[in-house]
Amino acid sequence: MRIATSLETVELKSSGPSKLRLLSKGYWLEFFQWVAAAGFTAVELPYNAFVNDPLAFEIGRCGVPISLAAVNVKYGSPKGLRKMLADFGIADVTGVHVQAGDALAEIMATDGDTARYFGLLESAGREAIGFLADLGATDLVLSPTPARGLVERFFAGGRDGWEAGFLDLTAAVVNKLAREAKAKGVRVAVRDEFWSLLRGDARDAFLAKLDKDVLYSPDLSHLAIAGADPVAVMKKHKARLASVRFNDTKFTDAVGNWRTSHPEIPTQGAQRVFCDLGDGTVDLRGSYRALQDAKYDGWAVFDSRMTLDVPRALLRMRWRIDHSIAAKA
């Protein structure tokens, strides 16, 4: 097993102190420091190829390798972000994560043509795919529905079963990247948050829809905040396996905030969802030995989500890993 940490340890998503310094090239040159210094040597970066999006235009625009486009700017080319890794210390990029939910802020921000949405998410995928084969990394991570919340507002139209089509839709999208990242050594993956289409059964059900060659990238502190057992999930799926996201929470969803517009930020019960890894409540040991028993030789990806202190979140995240998650019992 490999081990990596996720850029989405910073926050970039909400205001807060410092916002705009978080948005520049030498923030992100101080974290890669961090990174290494708390003995990282791979990381996993957020991609969004879209730019009309407010939010998108604004961390595009700066220093996050978040994209082609900002990677060719900011650090001259993917080639360029590689070596300057490396010469921090960082030997590999594990791959990058995509959300769908970038697609449907994009129309959101622009014509509200919700019929682009499919064409959007097989662009950004294929984006994705084209950057990876350049960075020379291997994974690319998708998240394939927005939140809950949202997609019932923008497509549900007042039917019922509206769900399935949706899906079936997103289904045809994903297997048609994983063919075309396939041709250049990409391999695609999905995510399930606790807010996402996927939730519960219905996971089960999509990966069904998906071609062998599909693998499941599971994220320990949503499925937790979903109700499963990160630990059985991980069992009943252990063949196909890729790039799986450590990191936790304490969070009870008891007003039902999965089926909101924006979960992630409640407007009741609980504010903070994710915690730094190890205040939590997720069995992070039990999950790390299951990967182990599964002999799983990809990622493991670490992240505090929302953390307070990003430097001291990676070297506690560091801590926690060699002398609690991967120590020997």
Contents of the next structure:
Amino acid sequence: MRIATSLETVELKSSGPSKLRLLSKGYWLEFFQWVAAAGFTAVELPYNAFVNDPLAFEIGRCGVPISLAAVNVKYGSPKGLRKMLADFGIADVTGVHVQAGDALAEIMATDGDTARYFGLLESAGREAIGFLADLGATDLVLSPTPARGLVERFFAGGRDGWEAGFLDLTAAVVNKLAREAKAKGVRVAVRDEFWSLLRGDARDAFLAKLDKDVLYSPDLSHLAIAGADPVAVMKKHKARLASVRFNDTKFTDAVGNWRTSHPEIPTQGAQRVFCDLGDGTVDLRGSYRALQDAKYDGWAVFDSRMTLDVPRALLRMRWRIDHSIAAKA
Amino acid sequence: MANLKYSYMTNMWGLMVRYPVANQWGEWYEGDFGNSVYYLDWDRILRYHVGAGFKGIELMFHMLPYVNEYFGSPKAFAEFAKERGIEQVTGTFSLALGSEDRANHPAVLAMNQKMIDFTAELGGENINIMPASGYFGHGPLSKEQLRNAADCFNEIGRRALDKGITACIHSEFWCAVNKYDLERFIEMTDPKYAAFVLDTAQVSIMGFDPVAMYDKYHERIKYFHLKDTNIIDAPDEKRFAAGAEFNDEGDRWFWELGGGQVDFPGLWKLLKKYKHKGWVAVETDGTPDPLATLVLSKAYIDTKLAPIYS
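So the form predicted on its own is up there; where is the form predicted in complex with its partner chain?
Complete assembly follows, chain above in first position.
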């Protein structure tokens, strides 16, 4: 098993002291120093191919390495980025994380034509595959549906059973991308967030619709919030795992937030959905051991999503990995 | 009654203030013991403005989907702000990216129509608009491209006026409409539909003297974005670089009032001379500490500028 961290530890969109500096290349040059100083030699990147959604426009134009265009402008090329990371001591890029919600955000920001959704999702995935091939990285992690509340708003049309049709079309896009990816040495893995249409039993049914070489990328805190046992889920799918995301939560979704259109920013009740790795209740050590027992040899990608203090979170993640999660008994 | 009322552009807090209201302090403070908890919600951030004496705020274009999602409607957001002491959401900021190409006009107009409607529903008076694409990858503009952008702006301004809103040209130092053609662009637009917002730092960075500019264009300048800077007449290669607004070294372009070299007392003497009345806005995006900058700016206004004209 190989250990990495994700740039998604840095929350780009929300408010805080010095928040706009996160949009500059200067911030990321320093961030990569923190990553290496915390002992991480591999990173996973977020990826957003779109530019018309207002937040995507702001994030993609000044230095966040979040798309091919952003990387070309500020780092020269994917290879240039890779060389720079290596110079910082970060030898590997595990892959990128693409979110279907970004395709819907693009539509909402432009003409509102949801008929374009699956085409946009496919083109975003295709761009990410090309980026990965240029970068020399292998894993395209795809969150294949937007938040359930948003999908319902735009695609349900008042019909019962709309989910099945939506997921069939989604599976077709994923399979198409996976076949294209394979030809470029890239593999596709899907993720089931607690707010996704893949929540609960839908995950297994969806995986059954996919080609056998489409993999599964569990996110431990999302599984825990959805009420699943991450260890049991990983054991069940041990032959299909890739880019396993280790993170933490102590959030209880007491108000059915998973059904809303903004599940990661609750307005009612408890609001801190994620916490720094090790501060929550996810069985991180048990999950790690389950992967060891399964002789998993892929990436374990650690993050502390929505942390309020990025360098502190990176250092504490390293301590917890070494002294608890991956420590020998 | 004061001639000037002060608003503040809220872009310095981050791309998106996360919550309308952060329900439980302890969720964010216990275990972290940091100050980030003070920056997470509109409830607190609006009260900082009121506490510092700013009774107006402005919203960025990316707040449109946020407001609809989290508050239900622009009107509900304005009411939420009013309950916390904000008298008025005075205006918004928008973009006309691609307006230099006529083929883009339908999309640019559609996007700005949404912003006009949004601004009207908020109860705003102004919409400040970056008038064309960024310089990097697009500039310099030909005379025809400049004409296209001007025509597009005139149409946006006409539509805005239909809703009682003043559309103002906002001159980013990194915009394709830049140092060498900004004045020509102002002249190419129709004064009936296109006002100018004097952004004191942006024009200083381009090499204009904001005081002289106000003297020359006071009839077109209906609004102000007040911010300070220490970078006067930046070289072309800095302004025209990719992502110039957040430069690679992390240098700060914009400062709180009094933190840079802009001659605000000189500007205030002209405000008095021309009897300017109404809302003026402070905008200090890029500050590392929005709360400190907010308070320092107001202290500067109260002690250095208000004695000249208020």
